[in-house]
Amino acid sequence: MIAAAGGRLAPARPRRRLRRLLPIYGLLLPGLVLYGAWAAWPLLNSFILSFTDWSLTKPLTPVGLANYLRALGDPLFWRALSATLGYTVVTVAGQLVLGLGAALLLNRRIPGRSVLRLVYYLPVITSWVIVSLVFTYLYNGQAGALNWLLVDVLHVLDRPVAWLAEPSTALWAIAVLGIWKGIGWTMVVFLAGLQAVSPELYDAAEVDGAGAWARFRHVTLPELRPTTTFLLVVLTIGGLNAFISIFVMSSAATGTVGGPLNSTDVVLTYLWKQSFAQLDLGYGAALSFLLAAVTGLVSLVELRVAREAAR
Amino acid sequence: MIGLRRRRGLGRWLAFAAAVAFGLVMLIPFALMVSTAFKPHAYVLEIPPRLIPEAPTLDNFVEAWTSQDFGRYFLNSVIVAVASTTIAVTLGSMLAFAFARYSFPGRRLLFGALLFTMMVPGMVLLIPQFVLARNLGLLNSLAGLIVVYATMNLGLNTFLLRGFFGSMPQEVFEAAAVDGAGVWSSFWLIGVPLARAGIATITLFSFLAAWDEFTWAIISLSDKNLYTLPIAIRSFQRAQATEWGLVFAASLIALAPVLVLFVALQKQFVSGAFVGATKG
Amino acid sequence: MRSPGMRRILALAATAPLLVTACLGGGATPSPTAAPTQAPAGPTAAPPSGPTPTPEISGTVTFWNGYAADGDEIKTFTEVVLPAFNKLYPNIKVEHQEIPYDDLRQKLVTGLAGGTLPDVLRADIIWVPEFADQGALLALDTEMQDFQQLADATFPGPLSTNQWKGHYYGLPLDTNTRVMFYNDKVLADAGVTALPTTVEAFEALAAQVQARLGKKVYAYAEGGTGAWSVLPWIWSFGGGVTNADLTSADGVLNGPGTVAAVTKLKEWLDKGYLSPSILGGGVATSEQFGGGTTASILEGPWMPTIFEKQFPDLTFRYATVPAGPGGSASVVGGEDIVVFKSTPNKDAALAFTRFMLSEEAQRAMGKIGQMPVLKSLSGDSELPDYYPVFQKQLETARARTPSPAWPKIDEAISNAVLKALRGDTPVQDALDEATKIVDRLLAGG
């Protein structure tokens, strides 16, 4: 992770070591007294609050491990957990593998690339609750495109189906946003480590008489492993951060926050509802520590598993 | 060889119109909204749905503009996305290239601050931040937006640019530092201009981040001129019938500089953008 | 991230307490936008809230409200209310917001915690309870010297919302239920001309719409099945959510006359009576209603302008929801004025307070589907003319629970209704589980 450092370590004499570090925590205290004060400050008492039972006025009572021994034991937040990471895989093989699709067919020198570059990334620009209502509107079950589309114009469905309104299809409706929306995003970052691939690489292969799946297989992918490593862990962070999109499409569709019937609940809309309907706010504080530490620990995963295939 | 090349030339046009059938479904959402920006209230919701308005209205964008104080909360859209974006964007550049380039100590420890402070839900920092914006004066002002605005980008673009900067070749900062420059110049003569593609990705991403914010700016502002477009838009949509030609009219209208920037800046980080970042 | 950095943040942690509560002030710190103005009160400071108007208060007093931004509510408020209000407090400045309901709670949570808040505030019904057991409320009934006559003038049932613990923490502001919406077009396409009074005639009403006009055209249209929605029909068919002294839901939410009511709903929906919509996902109510493809709905009395707006064509008829064994039930809304605490400016709150349940106020507000709470209103001839049936259903409209659980309590018939409406649970299994679930939060777990 930590990239090449390219200082010199520091020299004997503390006088000069301080002359070499000096202009160094110049460069950092600006962004440090910013980032300290705005977020390091506010999440140290959001954790020291996770702690005690705090419903607002009320007097603060130090409950110690309470809040989080309460989470472990919640069978709402476990359910609402494994949401969270069933919308995070989804959301993010489908980034990854449509947005290296895009970027593959934009790699080429195809007429009007740049118009269909900024097609792709249109859904990016575009706000969260915008896109969400948006897409509210192409799943509804009684006036929907999506169900014209199915229902009377392919014939895949019989009858209209409310995309939203259905247990087992609200989060993955959900999710298809999700992925829709960031597939721009990724293909630029794929088309920036397609371009750093040297083209000898590709002749090379050719010479040996490779195909274009053999030169997919054997040239591209591995040179982009760098690039695929850092996507997967930046996308997995959004998706287990995953809110906007799922407050507002479920609440439009169901009237409930993570409806129909909890299953589109995932940590952040369950931690809305706690700390904000409820006035748990110790609680919803630890379930944020929570998510923080999942998130923290796939991350870690993730970079360790790329790390060994890298081998 | 000419099999060859008229191979490679089926291959191309089959990969455009790939792309092209690729980008129409990417499309349908936003012909949706648009078709709908220019349809009267009646028509919203039809089957099957028409993408060509049978009675195009313009009424849904001049009453988005015209019903509330658009023009200045726009205004104010502009003031705290440029001022957050260029505060998250400097000060991330210099973040990112003291971590990236030199040894410190405590940096491991602050650089993994950092990293952890991104991956709590932003959620829970709102009470104590509402909470210093009082201590501080700054609650029911534009400064108040733009500081956290600022901040909550700042972790990703440090998170970034590092990586940019981490795999500039050594040898250039060695010739600056032979010919006696410092941190600060070797910072913004040879790493600044070089990692111009990822700075110009950062910028877009900042800027559409504050540019759509409207939880901390509904939740600290109460001076209705300092309103920021996502209140306006969201004070469109109600529990009772929503105006959905009114909505995407207004969110339309919202979308024009986030695409301005895209198409000014698109250049920039297309050739090149995110190499470093992902090399980190 | 092993590092002794950590340890040394842990550390400094354990001391942090301190720093915590001195940043978290609890709601008595005086809200900054509103400190500054507030003036010498002059000489008839002295009976500090009299019923008469007194000019002299001056300052600012700031009020959060949720007052529809693209209808008339903001419009008549600002330009009809504000300026009458200014003619006899020419000296008190108004500053007023209006917040979408979801953002409004956000803000008010936000502000609780951090002791900025406004002076006075436009809150939903069943949020009353809460921020008075928070003690971020004024008692109105020790703090108003003619609170007695001012509550005298209103209907009890919305006063009673008011009502926390032997105290009253604020007043009615407006007042609304909804009634049945007959659409004239679908009901004459379907030949039928008399409203059904009771469920038995709703019925015959529902197959018969269906008879003419087919599938495609709805008796009635719901839009979900939290208690908002529901609870009329419960409520018609003898059943409810708790018992009276709101102990326990033990016999009443599973009980008979519940189980009956969504065992009906659940008929119609199967039958095609019942618009699917009620599952969720579907259209709007209120554009099926208008776009003809259900006969009725139940709406509030804020709908009729909305519709004169988006439909203009459209016409149609009230009536109270149909009788079942219960008799005709249906839901208490509205909102209430409640003064916080901490407002440094307590005489020009109070002023501003009682001027909104003045007859001129509550008329201008009463116009445009703001129904009033003052009886002396009732049968007024500058109300629009559909009152009378609201004001009818109001006679026997009930509250939902004064819970701080309330939330939770909503969810949980919300799911459990939807489930048995779908046919994943039997009706009786499902409000059983509901039952458990609402007993527990009632005892407070």
Partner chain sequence: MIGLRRRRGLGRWLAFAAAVAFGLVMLIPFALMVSTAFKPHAYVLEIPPRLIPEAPTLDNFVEAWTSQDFGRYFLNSVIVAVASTTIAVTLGSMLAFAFARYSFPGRRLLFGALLFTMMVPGMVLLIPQFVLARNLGLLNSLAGLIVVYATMNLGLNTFLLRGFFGSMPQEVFEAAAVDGAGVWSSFWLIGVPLARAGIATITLFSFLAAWDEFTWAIISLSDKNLYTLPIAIRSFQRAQATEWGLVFAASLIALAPVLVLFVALQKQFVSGAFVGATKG
The other form holds:
Amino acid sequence: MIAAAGGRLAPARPRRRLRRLLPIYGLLLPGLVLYGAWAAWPLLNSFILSFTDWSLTKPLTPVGLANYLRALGDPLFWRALSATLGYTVVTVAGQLVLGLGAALLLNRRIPGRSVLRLVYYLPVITSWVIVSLVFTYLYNGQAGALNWLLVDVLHVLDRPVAWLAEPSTALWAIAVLGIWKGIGWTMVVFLAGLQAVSPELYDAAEVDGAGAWARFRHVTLPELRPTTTFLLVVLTIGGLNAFISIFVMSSAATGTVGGPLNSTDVVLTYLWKQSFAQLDLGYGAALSFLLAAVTGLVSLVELRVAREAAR
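Could you switch over to the form predicted on its own, since the one displayed so far is the form predicted in complex with the partner chain?
Nothing else is written out below except the one chain.
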């Protein structure tokens, strides 16, 4: 307590601050309770489970680091991780390039711009399951629309290709869906970044004799660096956690999760098979935390590289 004018005692500053913050904490408490019940507590339990051997058919047995050491020596895990990284590189690059192209186009004053923005964004809000089934039909090796276009209309191919049944094409065919579905969201974020660029920068560059490409290279790209960094990290996290489209399309096309010769097995589908097909829940939990570690490491590297490039 601190003596105040007139002989009164003023409340201590920490107590005043706590009284002011109590209503804020009260508003946050329900959300924190739900987060703890539905996210934090299950996450902690999964982490504990990753150090055990549990298959629902026998008692839970602690095994220490055995599950993690098993994963590091599992060639199928490394193959799934390699496929995950390849899928991520292709989909992130495709979404960034095409999303930026769409944003540059729709940032201009062209007729029907609002309608075109809506059309580009529609894939983002469509169901992953529905579009995965639609693309499965498009890729059908016998009656698919893609083969009809390439073989019968354009005569690019001599015979139909079983896109989802061939180990060399299955994962990349699914990656096309990932790119197509993410262009709209990437476009919206890039549009926000483009509209934050001062027109005076373009005017000054034009006065200096810079052409369209020079203005794009020396004004647009540098000004979009924070936006690009944000998109790079978020899209990478999404690519590393791809599951629904790969699960649905490989199952529908070949009848097995993982596709032909496990060519479409990414970490999450391999994790699913170990956890729910083999009922090896402890090993599945360990795989999930290894993927989380890889995701965090890749994100940190991207942020570090982007920070160094900005200097």
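Positions refer to the first chain, counted from 1. Note that the coordinates shown come from a computational prediction; the quantities given were computed from them, not determined experimentally. By rigid core we mean the largest C-alpha set that fits within 1.5 Å across both forms.
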| query | finding |
| --- | --- |
| Core-aligned C-alpha movement of residue 301 between the two forms reaching 2 Å | no |
